[in-house]
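The data below hold one chain only, encoded as structure tokens and taken in the form predicted alone.
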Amino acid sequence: MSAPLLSARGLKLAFGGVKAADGIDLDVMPGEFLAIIGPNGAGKTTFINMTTGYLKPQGGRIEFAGEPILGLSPRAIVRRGIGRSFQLPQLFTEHTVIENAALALAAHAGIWSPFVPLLRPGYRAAAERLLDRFGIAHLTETRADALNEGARKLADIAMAVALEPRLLLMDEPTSGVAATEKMQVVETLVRVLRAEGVTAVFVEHDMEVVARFADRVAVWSQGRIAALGPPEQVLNDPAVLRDVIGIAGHA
């Protein structure tokens, strides 16, 4: 059996009397798509924030590819190969989609200079290829603030993929996306990430998305993992149905 790509052990973090992480143990295996579900306030986003360096746990450890990453800055963690997308897309709204993609590619190359034209032919071609993989090449010249929520999510995650992560953590990738677009958006994300060999962890509230796309599901409850396993097992657990999905029996 292969070693975990990400391994968390004994993570603890409290805000006042609220335990956001109360002994979290979790392994993420290479190539898998792991969904994190649970009620609001259960600690799901806190786990992502600890893994990506935005919060420091009060106890425990996190290793990525066998190396400890606790104490590293978010930028250093990105350089190690962990990407992240937020619930609200982090786009430069006054710029076009292709300009956003070019900025991400330049950042990955370590270029942060106003004197370097980002849309010179090489960067433009790379940005166009990136957007084409996500099915949004037709939106290259559209300003980010004019995109619908589905396209905005795809553009945001395209920027994260431009940094060539080995692991991508996504906080509610379907939040705000119209019901008619949701499955198409996730299908695109899964297709691109699997083609790129990117392991993914995603927080999600839509159980249809979880059932269809997750390899495993972790259920968060009061800072703990209450259940972990394949979706067909976890999503039919009576306690999960009652406490997370909000129904008293099988659908």
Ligand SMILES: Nc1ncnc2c1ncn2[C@@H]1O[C@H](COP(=O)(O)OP(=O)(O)OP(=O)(O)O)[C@@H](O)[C@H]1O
Second form
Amino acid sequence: MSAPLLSARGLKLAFGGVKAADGIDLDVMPGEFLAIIGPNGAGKTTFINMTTGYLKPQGGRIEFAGEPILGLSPRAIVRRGIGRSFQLPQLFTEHTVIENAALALAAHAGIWSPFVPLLRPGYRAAAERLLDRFGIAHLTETRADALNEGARKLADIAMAVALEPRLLLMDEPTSGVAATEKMQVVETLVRVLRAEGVTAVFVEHDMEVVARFADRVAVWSQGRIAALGPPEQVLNDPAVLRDVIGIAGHA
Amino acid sequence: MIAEGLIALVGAGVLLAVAIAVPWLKFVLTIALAKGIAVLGILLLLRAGQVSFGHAMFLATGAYTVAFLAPAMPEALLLIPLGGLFAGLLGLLVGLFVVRYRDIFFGMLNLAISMVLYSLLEKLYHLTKGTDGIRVARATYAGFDLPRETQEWLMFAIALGLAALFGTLVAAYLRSPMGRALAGIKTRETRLEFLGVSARRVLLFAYVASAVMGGIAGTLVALTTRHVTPLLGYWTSSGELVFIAILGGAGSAVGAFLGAVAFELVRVYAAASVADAWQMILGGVLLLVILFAPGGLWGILAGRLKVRA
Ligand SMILES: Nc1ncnc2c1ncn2[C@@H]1O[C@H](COP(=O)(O)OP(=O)(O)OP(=O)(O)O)[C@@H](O)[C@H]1O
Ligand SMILES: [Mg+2]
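The form predicted together with this ligand, contrasted with the form predicted alone above:
After this comes the whole thing, all chains and molecules, with the earlier chain placed first.
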């Protein structure tokens, strides 16, 4: 068996009395798609925040590709190859979609050139290609704050993918996306990530999406992992059905 | 971009024509161009959503560089870049500290630091002659000691040339990855960090650039007025730069100069006709701009000419 790409051990973090992480142990294997499910407030986003350096756990350790990353800044962690997208998409709202994408590409290639245009032909073409792969090439000139939720999520993820991460953490990529476009959004996403060979962890409330696209499912509950395994096993576990899916289904 | 350059070119032509037609306005326009260069710096920081209420400190740095060095080394063509250099160094020092803060804290820290510099200029009498200020020694230009009229024309030409240079550089910078990242600080600073980019470093570059431009502006003011006082670095002078930036409109580098020329002309004419009320007139104008033309004079002009800002 190959070594895990991401390995978390004993992560702990409490906010006042709330245990947002209460001993999280998790290995993410290279190439897999791991879904995180669980009720609101279970600590799913907190796990992503700790892994990306945004929050510092009070205990435990995290290794990425065999090296400890705890204590590194979000910037340093991004540069090591962990990308993330956000529960609430974090786009540059006053920039157009293509500028958002191009800025991500520029950030990856080296942003420190003050006098050549961002949208020079090379970057423009690369940004268009990127957006095209996500199926939003027709929106290049739209300002980011005018996008619908589906496109917003895809643009947000496209920006993370522009950095060519080895591991991508996605926080609820489909929340807020209209039911009619949800499956299409996920399909697009999965196609791109598989093609890139990106390992993905995604928080998801929609069990249909989880069942269809996840290789493994981790069930979060009150800062702990209550169950972990392939979707057909986890999603049929009576305890999970009762404690998690009953609630999460309505979230 | 091309339309913007065209407007700038026409604007420069108009200024030149006015300076020829009304010779005494040459002085006013030179000062306006100098201030416009400083306002370019304010404009950069506005792009990041930050307002500095202390940028006159860089203007004063440039001006006092000229006043201190001119007796020993009167060459204007060296004094101008030296003023920019010293202001830039001060900008780096102050910038390393203030780019950690945002919004009201950023604005007030700039103000506070500029007040420290102001009181140094005022209190260190044996160096600065306090509030009396320093009379600037006569400068040479490429070694030539020119008659007064020629010197005035030359200063006007230098100011115009530097305005064009920095205007062009700023316009290019705002379109570059760094400039677009700078604008990203205003809307989504966290995303910048998650792109692996240090927002502080992005802001620091803009801050130092703004300090250099402030310093250059200060040298032009000193060489033109031939007299520097601590008032150049007082908080009202800083406020004036912000005022001009908003009046001119933050949408384009051209706006900085539109605002500065309008400001200086209103000041001169209003002060002559209604001596006590010109601040009131300026205040009224600013109010109207904020309420009815948030894009400033540039916004109005660009709207008329259908230029994409
Ligand atoms: N920065 C913070 N400060 C204080 N409390 C926090 C912070 N972040 C999270 N929490 C708390 O920690 C708990 C876990 O939050 P988290 O956002 O990780 O949940 P989640 O599983 O992502 O929920 P949701 O499905 O609603 O997004 C919640 O009780 C939340 O209020
Ligand atoms: Mg969450």
